[in-house]
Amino acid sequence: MATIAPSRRVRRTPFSDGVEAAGVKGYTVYNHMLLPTVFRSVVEDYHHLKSEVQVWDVACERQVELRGPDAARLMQMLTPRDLRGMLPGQCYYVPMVDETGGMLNDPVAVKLAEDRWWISIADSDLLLWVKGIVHGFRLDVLVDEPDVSPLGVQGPKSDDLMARVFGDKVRDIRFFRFGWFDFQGRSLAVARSGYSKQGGFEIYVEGSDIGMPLWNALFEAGKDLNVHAGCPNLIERIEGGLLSYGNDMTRDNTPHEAGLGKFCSTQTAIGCVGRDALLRVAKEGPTQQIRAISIDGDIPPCDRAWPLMAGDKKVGQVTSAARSPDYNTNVAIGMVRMTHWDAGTRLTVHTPDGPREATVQPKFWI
């Protein structure tokens, strides 16, 4: 397979030296940065993630920082989730939409203070949209990308590893909360969050210079815990129904279509630029929605959308799929029309290797 040519447009991360030393075998490009995709194999990485602990270079989850008197107002303009009750120290999953209600990103908002926020973004140039809103509405807020690179620690043994580096107090962090912890004289935000269902943390590494010292400290502390370098795992994320922006949903989809309606408080999220459009969607309901799907037989890698058919009629598409060793089936994420989204509905998915029988599932696997 062709390699990715390095350039300033495809940036390395503060942890790239460690990733390469750990034997990374594949990358993708995410927010103009390198994101590892596999180390030993997708299946070996999958089993290890579910039983041990991994350190993930997710520096590609770039931060859009909002700082200034209008920071909170700007945050509410970006998302239909009601942020009025959010306190400093909390993290919220926040779908972000344009004026039509279309998804622009599905980041995690980190509230550092009333006048300072980080938006930990998925793969889209959200910074440019936010700057446009600030300019158009003449808001008193500075918008920038700070030198902050998240490092993930994921897996069942993540609490033990983190406690060895940051102290036992790190175990007290509640889900989607964060606290400040010292590392080599630097105060870092550590959140209980991450792009897996196995539990873990994300360390917001502020300052590229301590990237490798922290990476090395985690591996040194975790030798007897069988710590490995890892990355978001395709199989595990599909089992858990963790959506990938740009793959499973795009700007053509509303949060309700992506199954994120519970994060849309359209009646009270006054100020959100897409609120009027989403009020109509909430009232009428989506005509298509994300569903868990199992697929029979052998399937190739899913690097494009596969048509989902009911006879000769297209009723949706499969956007992510992989073989699950634990569930002994091909697990998939698909967008399905309401006429065919009921659990148990049998459909046909057209893969590059030919048609395969598929079944709409009542829920995701984990």
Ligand code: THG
Second form
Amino acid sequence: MATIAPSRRVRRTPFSDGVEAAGVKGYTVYNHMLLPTVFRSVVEDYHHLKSEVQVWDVACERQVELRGPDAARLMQMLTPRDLRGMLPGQCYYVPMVDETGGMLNDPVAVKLAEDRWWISIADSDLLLWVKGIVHGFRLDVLVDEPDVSPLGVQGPKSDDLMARVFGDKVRDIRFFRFGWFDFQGRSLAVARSGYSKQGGFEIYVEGSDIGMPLWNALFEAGKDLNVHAGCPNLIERIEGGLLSYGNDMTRDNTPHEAGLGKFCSTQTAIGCVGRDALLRVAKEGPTQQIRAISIDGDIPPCDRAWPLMAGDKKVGQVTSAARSPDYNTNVAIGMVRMTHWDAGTRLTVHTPDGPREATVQPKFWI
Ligand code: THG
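Next block: the form predicted in complex with the named molecule, after the form predicted on its own:
Zooming out: every chain and molecule, the one shown earlier first.
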């Protein structure tokens, strides 16, 4: 196996020492930062995530901080989701698009105050787009990347582990809300959110210096809960239909194609960049859309788009796929043309190992 060359461009995280001590076996690079992909094996990590509790170094979910009198106006310019009802203490999953309606990112917006927001970004350089908008529209907002690193606690036992470190009050945090909790004299935002369907929290660790102390405190408190180091799990996130920007959708896709139309209220998202383009696609409806797809037989890792064929006509592509132990099939995410997107449609997927039978599913598995 080849290694990745360490360099300043491939940033370590405040938790990297802990990740290495826990025996990380694979990394990807996300927002120019290390993101673990496997600890024991993807399948062992998967079973453990679904039954126990894991601590995830998701520091690569970098924050774009907006600060200043125009912060709320800027935020609404960045997304077609209507933010008028959003209160401090809430998180929203928000598609972000360019002037053509093409997806630029699918971050979590964190509203700290009317004039202070974090955009918890997926893997694209959103900061550059935001700075461009601020400059172009002469907005009174400061935009930068603060020293804030999310640490995930995911799995069915996450409430118990979190309560031991932050107190029983964490149990009261509602889905996609956050509260402020003390750790070693520092007040940290703790949200009920995360890139799994197993339940859990994300701690927005402000100040790299408390990264390892918090990591160690969670492992110390969770010894008898069988806590392990973990990471976003490929199999579990496909089962759950959690999309991966750059894989399942890109700038070539609208939010409606990505199945994120439910997070767009373009009509009322006044001032949003790309509004006119999205009003058109919302009216006409997408001609291709994300679907859950099952694939028969053995498949290799999906590191490029696999054509989805109906006979010799290309009708879509598979962009994520993995063997699922719990569903005893290969679970996959693909983009499928309207003519072939109905549940039950049988297609052929051209993998690098040859053609495989595929079936469009009515919904994701979790
Ligand atoms: N948490 C935080 N930042 C992130 C992610 C995260 N940044 C990168 C990446 N993940 C952004 N993408 C997603 C994708 C899906 C979800 C969150 C961020 C997600 N979706 C839920 C679902 O689809 O079931 C819930 C959406 C909702 O109902 O609002 O959680 O994970 N901080």
